[in-house]
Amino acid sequence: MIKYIIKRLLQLIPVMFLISIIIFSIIVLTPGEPIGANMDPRATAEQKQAERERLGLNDPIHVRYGIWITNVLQLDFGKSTIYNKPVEEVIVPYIINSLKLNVFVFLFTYLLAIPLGIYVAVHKDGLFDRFVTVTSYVGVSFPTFFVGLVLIFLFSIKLDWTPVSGMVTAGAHYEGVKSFMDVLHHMFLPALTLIIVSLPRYIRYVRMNMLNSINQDYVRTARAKGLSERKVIYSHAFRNSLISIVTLLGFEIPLLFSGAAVLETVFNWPGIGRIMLDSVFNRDYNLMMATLVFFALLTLIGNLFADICYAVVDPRIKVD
């Protein structure tokens, strides 16, 4: 298994190299440039040309990519034109903030979705199954930002239970447990929004795979042998359903981060998705490259994680 992981990690290097070329080319060929973000609006054409020369924007695209990848290999991701400091100093705190939100949502959603999905599969066409079916259709019908705005109206404006936006209380400077509870208080609404939107969909996915497993011959055989229903469901049907569930799990890791970009903007949550949008709107090439490469790397790691989980849940799958 360790040899397989090392082999897959080494395979990521040329893939990431190719992805970085594609992303860099698309960004550079897109109309617009970062000139003007940090310049005096009254700057003359000569001053703008000098700034363009300083940033290397007049160089051919392959030269610009060569300079960028050489610097990245030395852990220098360039300077952000929005924040006027090195990209690595900008991006790391935002990644940590997104992790705080998305890890909580990811764990809570799966811990709820798996037992509830099994329950509605075992009790197919029951009252709760029909309720989940209706709510899943409702959940996918409304965009995430709309659900977030509705929750802000209910919990923050009408009931005054939660903050409208942000990650910490402005000017409070809490420490220790108070700081942790303050972040949880601010996290409640964006986390609840993501859970409301994604939970019914996950339950339906687990339900569908459980129903496929329950109708297989090996499950009928297990029941014919006199095994208890609990053992049939959890030891036979659910274990085989796990193969499909871990596939979804691997793909959902990057989607959680990229999909929360709009939500982070709605709740003013200082996450990686929000600064990615800021970098796009302000043509901050270095910051845009760093965030997009981060999402690409996250996707590859998610696929690797899913492959490793395959081998864990299904001994028939061999890795070498």
Contents of the next structure:
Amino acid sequence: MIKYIIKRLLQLIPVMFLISIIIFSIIVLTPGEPIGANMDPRATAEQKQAERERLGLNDPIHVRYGIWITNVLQLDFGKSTIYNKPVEEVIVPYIINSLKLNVFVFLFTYLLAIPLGIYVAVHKDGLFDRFVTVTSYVGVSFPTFFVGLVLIFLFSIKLDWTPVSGMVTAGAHYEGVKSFMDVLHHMFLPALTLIIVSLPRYIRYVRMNMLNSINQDYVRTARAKGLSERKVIYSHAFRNSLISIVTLLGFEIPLLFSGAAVLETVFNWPGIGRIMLDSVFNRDYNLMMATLVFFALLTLIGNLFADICYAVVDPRIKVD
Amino acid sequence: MKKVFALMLTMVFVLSLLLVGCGSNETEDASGEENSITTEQKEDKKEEKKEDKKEEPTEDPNPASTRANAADTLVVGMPAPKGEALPVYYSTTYDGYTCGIIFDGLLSVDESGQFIPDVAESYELSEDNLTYTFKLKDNINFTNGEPLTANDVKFTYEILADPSYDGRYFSVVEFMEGVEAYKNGEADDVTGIKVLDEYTVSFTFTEPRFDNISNMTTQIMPESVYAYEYGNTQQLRDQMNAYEWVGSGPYKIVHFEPTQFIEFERNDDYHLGAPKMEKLIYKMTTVDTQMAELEKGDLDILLNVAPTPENFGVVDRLDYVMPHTFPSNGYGYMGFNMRDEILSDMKVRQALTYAFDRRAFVQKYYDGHSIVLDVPFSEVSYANTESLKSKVNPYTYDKEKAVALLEEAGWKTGDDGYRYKDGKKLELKWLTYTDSRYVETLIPMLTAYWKEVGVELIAEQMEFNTLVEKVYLERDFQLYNMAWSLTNLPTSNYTTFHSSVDVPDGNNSVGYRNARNDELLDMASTEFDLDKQIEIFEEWALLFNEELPYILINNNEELECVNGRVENYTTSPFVDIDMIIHDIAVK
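Provide the structure of the form predicted together with its partner chain, given the form predicted on its own shown above.
Below is the whole assembly, all chains and molecules, this chain first.
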């Protein structure tokens, strides 16, 4: 197993290398440039040219990539042109904030989706099943930010239970437990929005895979040999649909950081998704590269994680 | 220092703010980002409620008054600043608002756009119009207890001339005597900046330009706090990034929480008198939820609200929130590429202007909250005189005139209804930006109006950054639209329309070249007699009005929302919140 993991991790290196070349090319070939925002509005053409020279924007693309990758290999991600700070200093706090929100949402969604998905699969075409089907269509067709705004109207303005936006109470100077509770209080609405929007989708996913297994011959056999329904569902049907659930889990790991970009903007949650959008609109190449490569890496690691889990949940899959 | 922005390129990001969150937008908005909280409007009740308000102001509870910190804290909502609150480094307006309340400049600007002494007690200009001498007030202390002296002034301006300085404001000192030598390391001091005694300092410029004085608003930083090694301004940036800024302004920083809020505490020794509110919070808002926060009473003042009917609707519905409006110092326009074969013909440019009912567009989009502009000055500029307004051609919508002009220019109607000349169709490509309701209203209207006179308009939308590159760097366009935000001086038109800025990256992207235009702009920029300068600008504006390098579209209205409990809120086109913050009080 360990050998397998090491092998897979080594395979990541050439893949990441290729991905970084592709991302870099796309970013650099997109029209627009990072100067402007930080330039004097009265700057002359020569001054702008000098700034481009300083940032290395005039070099050919392979030279620029060479410089970038050499620096990255020495763990120097360059300086963000928007923030005038080293990229890692900019993104680390935002990554942590995104994690706070998304880990919470992720756990909640999975913990709810799996039992509910099993329930609706077993009670197919029941009232709750229909309810989930309808809400998942409604959920998919409403943009996340709209759901967010409706919840703000309801919980913040009408009921006055939660703050409208932000992550902390301005000027309150909470410490310790109070500060933690304050963040939770602010997290309630964005988390609820995300859960409302994604939960029905997850339930449907679990349901579909459960139905697949329930209709298999081995389930019929299990029932025929007189096993209890409970045992049939959990040991036979559910165990076999775990593979696809684990696959989904692997794919969702990158979403822990990027999934809520739009929502982070609506609720003024200081997360990484928003920083990424900002970096794209401002052509902050170093910041963009760092965030995109980070997401690419997470996706690959998510896949690896799923592959490892396959072996755990399904003894038929041999990793060596 | 905000006022030194010469014709700042305004990012008319509009609706895109919905996605961007606008944390780092160097320049602000213009034509109005859309706000999505429209579903909650109760149009029908609006009118009645408004009337009730006048008679019984206490009928509806004001949620801002019952906020836990209501008595001593003023909360101002705005898009997130980056935390670059040093006068030599800030780049967003909102960082500018932070600088403005922590630091003071030699000069400030009053509501008419005139420069007034701030840290300076008085100032005078030498006979040759080259040297400004400032006498400083001798009773100003920085909040670390050190007095503000002429040395601090010199220190601050020399940062801008440092060879390692990488902020935005080199142009402030660019034309001061001895800056080059200092930058190259040949001199220990900038010879143009002289400390005459502890409280007297003079600045000598190399050319007698009228707008030299606009460089005298840079806020003063204490040398005792910010001293750095020559050639290593990175030390300043590092200090800035610790978020503990020290100045002499009305408020002191308590805490900066990136993207969330900035908390301030009053400076009791402020030289214009202690601020009325003990605490101040700048709370970061997003366009999606700003109106909800206002409604909830979390904000006392909300800045930078798009003047759209939707937002006015929310304000009208809330009894305890008042709109505070004034014409902005800037305009939206459409630029003609004057190097283009078709558009180099003045008659075509005039015809296109006549053929577009700008008043109908402004009425439709702004619902009356904006005015059509005919000269490239904002409505509030001193150069925009009554005399000029009476002489200018308003290009009122006139289809016949447009057709006649196109005929004169040789464009004849073809079988398909479009105009042709020498077998070439009158087809124009217009580059514009995406995610903007302003643009999305403009495209169908303009296309339809111009089709009426046989012109085919093809709008091509692109992301704003791409548009900037196409227009300013590559100059590869026929038409484009953007907005300018202006300074308090009309002389800044030099940096937009003079032929010397008709270069790649220069502001004169449309390629406007006219000998008289250059002559008048040169004259105006060195004319210190205001009446004479206004006369020169009148001739210049009339020339512009005839030549039409731009179709000027509109002069926006600024909308700020103010809770009814706030008193003495007097921002205006030239006076931003940071300049009057010490006066603001609550009921």
